[in-house]
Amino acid sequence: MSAITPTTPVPGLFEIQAHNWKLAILVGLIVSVLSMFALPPEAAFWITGAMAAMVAAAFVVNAYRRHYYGGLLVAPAIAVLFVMNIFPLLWSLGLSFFAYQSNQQTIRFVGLTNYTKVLTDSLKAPENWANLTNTAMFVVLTVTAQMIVGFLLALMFAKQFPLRKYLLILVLTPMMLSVVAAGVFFSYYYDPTFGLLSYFIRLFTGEQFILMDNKAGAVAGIVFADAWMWSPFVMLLVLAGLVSVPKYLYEAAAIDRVSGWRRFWSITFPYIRGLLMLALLFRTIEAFKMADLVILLTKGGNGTMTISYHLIRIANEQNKTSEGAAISYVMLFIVIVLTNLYLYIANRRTEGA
């Protein structure tokens, strides 16, 4: 059966039809950013969603007239994503190019001078540099725990041994809970009156023991919460491809009299390489965001202040909006180069394979 050939012509550029979608997005564009720059804050957001109002009806218009009736199917959640995440992200972006502050009501174009204040601030105070300091090394700490604690989980739980299913469920129940009731349990834990560390470790040395007392007993503290939330999470992918090796290659190996070490090398890792460096990505993004673990366990004291604890305290402590979203967007940028570092390095690897 032939596909079914649009009869409707394409308009050009600027031909006022219902569904030139080029010519909305032209206007949308254009009326979005006269009205940030001459209309009030108020005006220019409802403005900004009228264009983009506009812009989606000429997409859907067009879809419906040219049977492109796939592309209506999916406008809805297409619409949600819009609305939900990208217009939030986008309004962010032109906010951090204006002067303003959530708890006045003047705002002013300020160009680029959000971003130069940012990142020569963060050269020139040795705060700020330090907490870029503390988001790498909690990067690291972090990443690298998940990553052995969850590969080692899922060594375990890939051989079938009795209360299997039953101690499986246990594992994966820290990944279940909320950040805050994870922070929440360890502050008590870590409690230095009545905590169970704390309560074990004087029944041996006899005096209090108070863990985040400094900088090496903070760090270890939120270091240990965040892997035993995520490592089950590590555990989940490596886990998937441990079980989908073929058994008969594990028999040729044991009949060959194949070592341990290369049969893993040469038959397991192969299949489960690929998992780990996706774990590992979407750990690494995921730590480079740290703050609600800080906040809950140490408030940033004892040296344990990472950039999106910063973040938070500049735009909602100190009520500055468009600085702070500057510094969100300097770290969106450090995440995309480490992210395209990470699939270069692997595509680089799998080829060389």
Given for the second form:
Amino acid sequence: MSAITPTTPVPGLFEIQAHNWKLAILVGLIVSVLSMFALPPEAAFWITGAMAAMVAAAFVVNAYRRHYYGGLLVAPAIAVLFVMNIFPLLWSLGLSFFAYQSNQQTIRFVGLTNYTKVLTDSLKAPENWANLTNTAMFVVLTVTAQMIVGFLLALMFAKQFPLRKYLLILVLTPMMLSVVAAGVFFSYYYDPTFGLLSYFIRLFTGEQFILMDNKAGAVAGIVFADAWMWSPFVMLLVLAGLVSVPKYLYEAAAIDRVSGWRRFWSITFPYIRGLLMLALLFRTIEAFKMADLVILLTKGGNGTMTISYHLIRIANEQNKTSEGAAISYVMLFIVIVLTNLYLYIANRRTEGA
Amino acid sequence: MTAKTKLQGLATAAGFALALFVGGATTASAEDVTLHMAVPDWPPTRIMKKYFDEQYKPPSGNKVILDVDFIPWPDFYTRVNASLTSGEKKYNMSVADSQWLGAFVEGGYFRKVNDYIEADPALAKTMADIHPSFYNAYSTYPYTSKNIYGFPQFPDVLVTYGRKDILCDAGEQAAFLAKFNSKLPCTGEEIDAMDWTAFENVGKFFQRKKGEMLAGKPLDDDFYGIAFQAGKGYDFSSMQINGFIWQEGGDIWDETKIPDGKAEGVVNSPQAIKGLAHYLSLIQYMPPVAKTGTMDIFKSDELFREGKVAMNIDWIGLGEASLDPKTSKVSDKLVFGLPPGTKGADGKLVRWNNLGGQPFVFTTWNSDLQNKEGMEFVKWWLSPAIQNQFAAGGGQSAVKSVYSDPKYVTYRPWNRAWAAALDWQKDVWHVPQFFELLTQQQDQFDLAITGKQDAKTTLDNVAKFQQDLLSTAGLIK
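Having seen the form predicted alone, please provide the structure of the form predicted together with the partner chain.
Zooming out: every chain and molecule, the one shown earlier first.
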């Protein structure tokens, strides 16, 4: 058999063939919709699932018969992605248009009410807005701190020096710790009675030092802990860029007696720019979701409440599933806009260069 | 395979089937019943499981297995909530905080058990012997109604933990008398008699810097007189603040007055504001971590066990660790008493406090057999013999005939305060909106504790929120 796709004729819409995926979609849709109206919800759920599986099977058979082996190879990954990510995502999108609480048995369609409540309600909107502003503050502060520290660490580790290998492992450890362990560690570190920080400051002032009793201190505490954990991640990415710069460029620059500053901007930076953007993107998305350290260090007190922690309370603790879903979609929208903005700027810079 | 071996095989199979059938018939009267139970992971539930495995013989002759999931405390609500609301129907029984009753009863997860109690006079008698404070808080929903849902698993109240070595030191006693013209409380009885002013004086008196003298020895670290819960998490300030509000004659939103009871005007009444302001005025005498809003029940307990404070008000449930020399630097210096009260108009102490502890409940999807075996287990658990054994092993009992027995106070040093405290216990709300009410209130209290707003603003905000939420929910007309 040749590697070229055999030209199996495309079946007509109503031709019963295992690879007739158009017919499968049609039948699947009709049966699913009918079952939703005619059967109890639990049965309809499984029938719709079975129909989805049938359509997927038709696609697979079609791909196999036409020798689309590439497609077949990624199919399992896509199936997992669909079941674990895309389906729950769509499901929660659906829920955000209903009045539904996970601890109650009733559900009612309310359209965009959840969204208007989240964005305009006189009690809820200011709180959501304040939490969002706090989150933005954390994004700016933690990501800036991580980028600077990570970048400087990478510059340091790009050179050879004694014990470099061991120091590198040491610097990478925070990233491998669980956030909970780091959070507990830092909560003791900052504790005015038991903490190291208070102990050292008292050597100079004679007073116990209370870091977390005001907003600036609490934010500084969280930002420091987060930077401590995630700067190594930025370093790792930047380091990969730094070691990929060809040596001969630096040698040529040395012959031309180019200044260190110029050497950095014209040789080093273009090589690491892509990776810097990647680190920035990853860390921004992660920082936007920050809740763990806040829960462990301040429980959201002293003006450190983030939108993610707020969301955990709404959706998980108070069981207000629909309202939680609405907040998550507003968040998702913001993150997507931000990400695309980043990518746009990154691409424009590359084209300009 | 020959015909002969085939026949032999058939005969064996038939014999086997017959054996199974006969065997099945004989064991039909003794079935295996498994009760899946979700509990928090701590000594009171570990002890229960241990006693069950070692001692419990079901009167029905069935084989009853108690399959317990020990869930760490910080995760407990989240895990139980997720399990119940996801519909997996995994647990037949669960330990629940009393405040959860409304949310899970209204959702259709917790089973009303009146029918089983009515059918069993012995169990009904035991229920009648439970102290009314606990009975109302743990068993009834709506609060104080006739509907029964839960049974006491580990009942708990707040007590004052004190350091004998410091409080009874002759030098400190003399200095305290000179300064405040009253005796520094040293024995359990003297601690019982304390009001908040005496507690505040202890706070003022023992606030010492590193290097100063304490009970004749120089301090190697700062020392503080008093501590109680003032944390933002879960209910780690409400449980203390409610006591202050009730003692001043104020009230929280009263769920027994649905739908006529209001939140605005009640929650932020002048008495309630006075109670909260009193609570806030004591924070300055506590270890500085109180100013960060993270002084929860575990932190104040830790500070006490590490020997950093003279007195701490905390749940009995955390007490075992302070008695154990492995986890406590003060294990041999302890004295316990009632939490302070507020002097009423007649000069007697008003001692209202919020009760703690947990009931356990049944879920709605159990088979009748599971419920019956569960009830037998409950009856056994609440029987005087087991309750006494539980109390001697570090638990507490809400059963009157057990805790009024003279030997009860000998089990643990804090038991001397137990019976006296029970009449002064009330509980926070049990309505389904409990978690929203609590979260908002804790956030507001945290703002006050960390010095961002005063008591009046705080309770005004709480009242406004509760009025709005409860009106929307139809609980306030």
